[in-house]
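Next up: just one chain, as structure tokens, the form predicted alone.
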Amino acid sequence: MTSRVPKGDALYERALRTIPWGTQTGSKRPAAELRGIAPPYIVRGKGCRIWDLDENEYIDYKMACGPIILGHAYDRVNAAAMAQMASGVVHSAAHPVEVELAEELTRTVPCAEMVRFLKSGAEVTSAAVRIARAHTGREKVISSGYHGWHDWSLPGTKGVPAALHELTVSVPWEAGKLEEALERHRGQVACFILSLPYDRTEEEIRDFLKAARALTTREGVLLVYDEIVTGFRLAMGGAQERFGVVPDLAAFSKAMANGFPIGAVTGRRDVMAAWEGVSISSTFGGEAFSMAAALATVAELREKRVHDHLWKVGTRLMNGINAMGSDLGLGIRAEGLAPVFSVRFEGKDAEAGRRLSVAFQRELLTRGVMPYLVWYITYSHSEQDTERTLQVIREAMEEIKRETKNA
């Protein structure tokens, strides 16, 4: 089969000689089954459209793995960042924009009485855990979901000392399992940190968060939300605003600056006070360039009522995917929350589901739609983009159905 991305493939082979993985982000590594189809490189983006090294155009739903919420190269955000860049990016003392953004977050995020900034999701979830340990004097952490690459969050991974494995206890998204873990490790747990699953209903999520809040309060354990994905995407104040259950600490990153690198730890004043006694400091934590972008992003989200648009577009896509999957008798179904939903693939066994997933991605990519494990909706996805996407999905499903019949 002739590659549709020959320039991209050639550069990726070149990259493998000098870059482990060939890229900096695991989720951007080309899947072996999609070599010659999925673009290893994107060179330009505007709104909800991206272009690869071979000049193929896509309607983007991967959105840089989640940071883009308004649209690629969004004018207001870029203008704010460039204005700040003209007077410097980092300085020899703090910049006033740190105070402006911290105050904005305390007005926006329900749990935020104090705020500290870092540069990535993995940094702020790790900082939140260290603060929880310092505040409680306890060492163990109960975790649900993925929280980044640091040692505490990936026990059992190569390169993580065995001595650290027993300090993190992983539990599924079940209140009963959380209660069992809290009781088994009573008096030892600093916090329960969780990220939202992509395949649950609003009711299921709300019920679990209420249970987690009650259980952690009962046990004197801090409740920490990993809002790296959900922050500023489900609502201005993230999942805690959407579901009305407020944690003690919360970590934000991705969408808060529409792609500029920034993260924030927010929380109760008495808990955040523990920062005075720990060592968490970064040269680039107060980088003003991204903070200016974050202020512009938050202002645009609020003024344009962006979340109404995200829920509307996401709901239209989910309903369309589910209707077409049902009509054609394919095990393809959209699940989760409309601004960031997942697409599930089912077959007679796990391998059949995997093949269905690969076929779906292949057909979308060749027709100019960039899918992902979860689909991120942005303010730049117009009604026309949505309808074009649904047309492509229909064509992709019909092709898969034909292939299935002929196999």
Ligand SMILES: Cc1ncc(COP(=O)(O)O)c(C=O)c1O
Given for the second form:
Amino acid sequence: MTSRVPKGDALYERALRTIPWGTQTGSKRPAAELRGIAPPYIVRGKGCRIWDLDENEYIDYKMACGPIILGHAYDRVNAAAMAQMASGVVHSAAHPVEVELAEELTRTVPCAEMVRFLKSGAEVTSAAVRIARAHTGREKVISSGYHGWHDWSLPGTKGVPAALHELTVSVPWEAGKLEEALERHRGQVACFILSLPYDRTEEEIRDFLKAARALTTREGVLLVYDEIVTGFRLAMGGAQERFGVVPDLAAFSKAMANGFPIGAVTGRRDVMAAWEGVSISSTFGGEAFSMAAALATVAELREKRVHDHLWKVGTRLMNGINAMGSDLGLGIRAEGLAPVFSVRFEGKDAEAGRRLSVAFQRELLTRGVMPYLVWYITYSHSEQDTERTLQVIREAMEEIKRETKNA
Ligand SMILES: Cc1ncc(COP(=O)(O)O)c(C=O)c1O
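Following the display of the form predicted alone, present the structure of the form predicted together with the named molecule.
The complete assembly is shown below, putting the previous chain first.
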């Protein structure tokens, strides 16, 4: 089969000689089964559209793995960042924009009485954990979900010292299992840090968060939300606003500046006060153009009531996918929360489910839709884009149905 992305493939081969993995982000490595179909490089984006190195166009639902919430190259945000850049990027003392942004976040995020800025999701979740340890004087962490690549969060993986393994205890999204872990490690746990799963209903999530809040309070353990994905996406104030359950600390990154690199740790004043005795400092922590971009992003999200749009578009897509999946008798189902939902593939066994997922991705990509593990909706996905996407999904599912019949 001839590649539909020959220039991209050739550059990726070249990259593999100088860049381990060939790229900086695990989720941007082209899957072996999609070589010649999935573009290894995107060179341009505007709104919800992106173009690869071979000039193929896509409606994007991967959205750079989550940072884009308004749309690619969004004019208001880019203008704010560029205006800031004209007077310097990072300075010899703090820039006033960081005070403005910190105050904005205290108005926007329910748990935020104080705020510190860093650059990435892994950095802010790691900082939150260190602050929790400093505040409580305890070392163990109970964790649910992915929180980035730093040592504390990946016990048992290659390159992470064995001495750290027993300090992080992983639990699934189950109140009973959390309670068991809290009891087993009583008196040793600094915090329970969680990120939301992609396959639960709102009710299931609310119930678990309520249980986690009650259990951690009972055990004197801090509750930390990893809002890297959910922050600014489910609501202005993230999952804690949407579900009305407030943590002690929370970490934000991805969408808060519509693609500019920034992260924030927010939390209760008495807990954040532990920062005084802790060494968490960063040369680029106060970099100003991402902060200007964050201020513009937050203003636009609020003024345009962007979350209403994200829930509406996401719900339309989820309902459409589920109706077509059941119409055609394919094991393809959208689930989770509309602004960032996931698509599940089920066959007669795990391998059949995996093959269905690859076929779905192949058929969408060749028709100009970029899917992902989770579908990120933005303010730039219009009704017309949504309808076009559903039409592509129908054609893709019909093709898969034909193939399975003929196999
Ligand atoms: C829930 C969650 N937490 C933390 C991270 C780490 O963020 P970053 O890749 O910016 O370090 C990610 C990244 O995908 C994430 O999904």
